[in-house]
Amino acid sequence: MPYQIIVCGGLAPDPLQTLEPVPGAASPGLKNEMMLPGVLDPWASHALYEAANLAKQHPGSTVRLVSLAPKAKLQQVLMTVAQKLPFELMALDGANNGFSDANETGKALGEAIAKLDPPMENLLVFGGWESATRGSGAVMQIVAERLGIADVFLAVDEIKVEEGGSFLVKERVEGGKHMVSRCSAPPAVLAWATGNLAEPPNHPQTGMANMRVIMPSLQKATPTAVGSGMSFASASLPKQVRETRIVKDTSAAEIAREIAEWLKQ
């Protein structure tokens, strides 16, 4: 059975740097924010490369990335993203930073995947659990309202199909465990953790199939506007606290006490 995958993936600044919030007219951003480099952010990094798997082992399937970040910067990412795995691109020219709401943002991609009018019997959604910029974890259920999908699946590790359309779905659970859902067919959203999937390697080929397809979607990417849907009194960086006691021949229990009454404080 060939599937309809479409992953939502926004992008994030490099890890490596330094964030510093400013500031902005309707909400705070990022100091010097479009200077920052950028990532694919790595929850949905996650959710591309299990997509693109489940994909290669149902011939037919087809992937379609759906990116919700500023043109310029999307660009730039999918020049080394195109290199590792075949997808076709819809992008959304807009904010995505840490500031924007997690319900505009998953009302534009619901919107913008709608338009798509996928087929719902054999749909896939993937996306992030969380993201980078944003720990809301709600971005996907609402994708999931706006289509009008029933079925589900937060902080899924692994997607296994079983004969007859169905497909086994694994998710982290407190403990260290995970709960194991069937699902009987399509419409389903998969809201991804980190799987188990390495990176795939890099492949020019692959990239160079894949710009003559992105390069005309970027140009007729969609101005979309993303309300922060809130308000904020101010945004810094937490303050560096250093505190440090030596001592000897303490309990656990007693050093956990201390740390604890500190955090109060």
The other form holds:
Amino acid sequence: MPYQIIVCGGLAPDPLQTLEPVPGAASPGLKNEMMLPGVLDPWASHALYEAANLAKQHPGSTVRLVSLAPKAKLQQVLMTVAQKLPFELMALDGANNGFSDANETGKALGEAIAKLDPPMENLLVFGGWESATRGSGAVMQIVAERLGIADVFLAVDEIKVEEGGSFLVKERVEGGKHMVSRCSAPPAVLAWATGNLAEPPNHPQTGMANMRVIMPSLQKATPTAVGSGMSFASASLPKQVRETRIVKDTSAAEIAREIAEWLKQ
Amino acid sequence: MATTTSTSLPTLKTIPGDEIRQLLWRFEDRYDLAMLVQSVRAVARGPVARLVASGGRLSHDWTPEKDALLPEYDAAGITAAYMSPEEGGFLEGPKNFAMALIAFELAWVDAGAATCSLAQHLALSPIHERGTPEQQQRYMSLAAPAPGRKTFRGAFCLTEPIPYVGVETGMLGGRVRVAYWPTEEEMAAGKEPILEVSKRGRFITNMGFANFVTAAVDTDDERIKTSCMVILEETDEGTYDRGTPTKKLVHQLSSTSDPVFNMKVPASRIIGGYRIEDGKVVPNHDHSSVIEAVFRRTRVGVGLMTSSKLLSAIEPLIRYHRDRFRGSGAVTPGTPRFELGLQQKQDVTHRLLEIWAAGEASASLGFTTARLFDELDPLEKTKTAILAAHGIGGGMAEFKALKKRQVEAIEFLDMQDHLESLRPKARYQALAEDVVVQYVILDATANVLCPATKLWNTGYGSHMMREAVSLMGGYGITEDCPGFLSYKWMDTQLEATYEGPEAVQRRQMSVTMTNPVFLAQFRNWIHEMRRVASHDPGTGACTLASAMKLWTWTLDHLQLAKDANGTKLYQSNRQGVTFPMADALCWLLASRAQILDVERLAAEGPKNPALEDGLDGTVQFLRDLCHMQAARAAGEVARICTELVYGYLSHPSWTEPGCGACLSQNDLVSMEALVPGASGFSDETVGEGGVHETKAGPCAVHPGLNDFAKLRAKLEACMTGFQLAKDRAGDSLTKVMIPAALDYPQ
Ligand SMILES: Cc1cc2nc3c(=O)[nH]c(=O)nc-3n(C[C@H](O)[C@H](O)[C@H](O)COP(=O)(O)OP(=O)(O)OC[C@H]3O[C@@H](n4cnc5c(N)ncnc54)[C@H](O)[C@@H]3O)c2cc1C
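One more: the block was the form predicted alone; return the form predicted in complex with its partner chain.
What follows is the whole complex; the chain from before opens it.
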């Protein structure tokens, strides 16, 4: 069965940047956040890769990314994301960061998806189980609520479609274990952990094909103001001093070896 | 001067990111290029950086690890970026700017990787520029990566073992001869002459794996009319010996060796095709015309490699300086020593600013030139078609036809320099739409900007890269240096050498910069800089305009003047005159390009809401860098011009005939008695016993050079404010936020 997969994904600052909370007019923000390079939120990225993979296995499926982010910032991020896999875009142009209200963000995304009036019988809504910026783990559940979808899976690592249209979903649970559920049919909301797929390589050719559709959608992004039902007493970096070594592109085996050595010391 | 001395101006908040770069280098609307940048960057800062960090550069051989980078380039679109969509590429239109971006991104980590990719395009370039449609179709398509088949890779083989081709590209030892001349019947049946090609190469890039070679050869066979370039494939009959790897010390992620070829190929392998006239093979293009078309484009990318390395050094240097004393118990958080480290010392920030300014200026120059070639490419094709329609088909005939149009080109440029309301509209419009006239203008500009990019970016860049290394202290010259700075420094020497060392670029500029069309354009640029200065005085544009004026004055003077021996100064074998003038011009061109880019950022930046927070500070900082660079350029130009204008005059001596006119002490006393103060107007005196002052002779006075002296004095006064700009930029440097770590391994 072809699926309509809608992936919710926001932006996060590039993880190598130095992040420092600063007070803002309505809520705190990060120092120079708009000037810092951004990435598609890592959890949402995993969801997007899984969506593309599922769509590939089920010809006729479509993947659409719904993103609530400052339009200009999103455009830059798409220069990388859009060359990894084919998808369409629905952009909601508005400020959103780690201090935005998860509830309001969920509502805005849910309403935008509802407006598309997607047919429920083959709808799968994907997203990250939490965001790298806010980490509330609530947005996808609120989206599900708004759409009236009752089957919600959190910290998903795998989806396996069975003959007849039911699918198995593997969710992370305590103690490094997974819980496997069978869902009889869409619609469902899957909030992804890392999944099992590597980041697809860049492929400018794919990107250019994508951008022909994405750019007009980006131009048409709906201005979306996310209200805040919260007030912040203060925001600061964790006081505990961490010994952090920041490296990129290190293999899991190498990281494990280093940690084991450190534990032995 | 209030605007340039105020200390409350905004400062730089973050290192300029992609949005800023796209605006500066004018590709914010080209998402195809923005994607290419991201894709190339991922390869550079991923597999390329990992290979460098793991010691991949420590071997001369073409290792499996190095070879594994080739498919990475293919997958990222680097290889196909050169091809048109019909040939298996994905970018529409001219590719010079795209190629420049690729070179820039790869060289950010390793210029050898950039060279490896560039050499593939260099090999194809003779075919792309001058090949027959069949040659273009075959080789461009084979070289475009496609699933299920091996990508066909090439090498460009011009340089030969000593005593043959190096700088002097005419001294070819390689030969092409007729190995078999078909009978008349065979000819009628379409059989071609078979050629025997023997060629030895020296320092040929990509030879470790190239499947084909584009080789320059001369001929001593009377059945072949001229030299040419030929395509050799590894499967052709004969010897295709890749040779031993060159023991180079630089660009180790590219493959270089000294190959030997002795092969038989059909005459259709002559690049650009041939005709048979009077029983002779007449190549449509000799080797010089092919390589000229090739180098004028590929040299730009080489220049940008060095620019990229300069800019890549900024972040690791700031981090090193800031963190220098952190971690010692004695230096506690919150103290200036902890927070600023070595940035407390002014020299550290000022030197870093100079590196940064040079990086910005050279990148601006390089990308300006690359964009210019993108404009020029379609004009060139249309121009060729128009001339062909008039029966003019290249070579000397074309040269003459284009020369005739120079008058109109200059007329157009003159009109362009006037206010729009003062231009004769119809005539201006007609010339603006005349492709040949516009081609003549762009071509004259490109003929200067291309060698200037190669010469200045790599030459001065190499000098500044050494500065970068020195600012890292001992760490700078170790393999562990963050950002691979010492490798980058060494590599600059190759960038300054291959595709024509500095002497080649200077030689070309010394001719092209005297083209009246270029000079008309240059005079307009002086006015352009004054206009920029009138609304943005803090850019140094006025200083630059004054230096440009001094340079044109000097060039005019040198072209007419003679030295003390009566020998003409500006002539091709007098490189002591022509070469420094070329150097001086490079400084001006780079600084101009930098200023114009920042002006564009200031004008277009506010349209991007993502930049709202920090644009003011970024523009202010980049303008301060422009001001510094303009002053530096002005200083260099003043020095060079002064040396040349005065340096060829002979110094007067006490023994010269007119010297008897020196006044004696007694004369002075008498004069003073008659007109008090009058003795002060006499420079030279002779003391008792005819003894002169202890110096070389009477001070040199050149009333004929008063105009020069005035221009120079004005220029010096124009330096006002640039040190303030430097102080202000230095302040930014201590405040700018940088990422927590470099985004590639070390
Ligand atoms: C790593 C590497 C890769 C290379 N890759 C290629 C390749 O792929 N294909 C290829 O064909 N070549 C390649 N080359 C060759 C390169 O282009 C030549 O080395 C270069 O053009 C200079 O030639 P040369 O070394 O013979 O210097 P020479 O001709 O011996 O010149 C030496 C120096 O003498 C001076 N000089 C010479 N002539 C003049 C003059 N007329 N006026 C003033 N000064 C002068 C200059 O200072 C010059 O730098 C490569 C070289 C290297 C080192």
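Quantities reported herein were computed from a predicted structural model and do not represent experimental measurements. Under this definition, the rigid core comprises the largest set of C-alpha atoms superposing within 1.5 Å between the forms. Numbering follows the first chain given and starts at 1.
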Rigid core aligned, does the Cα position of L16 differ by 2 Å or more between the two forms?
no
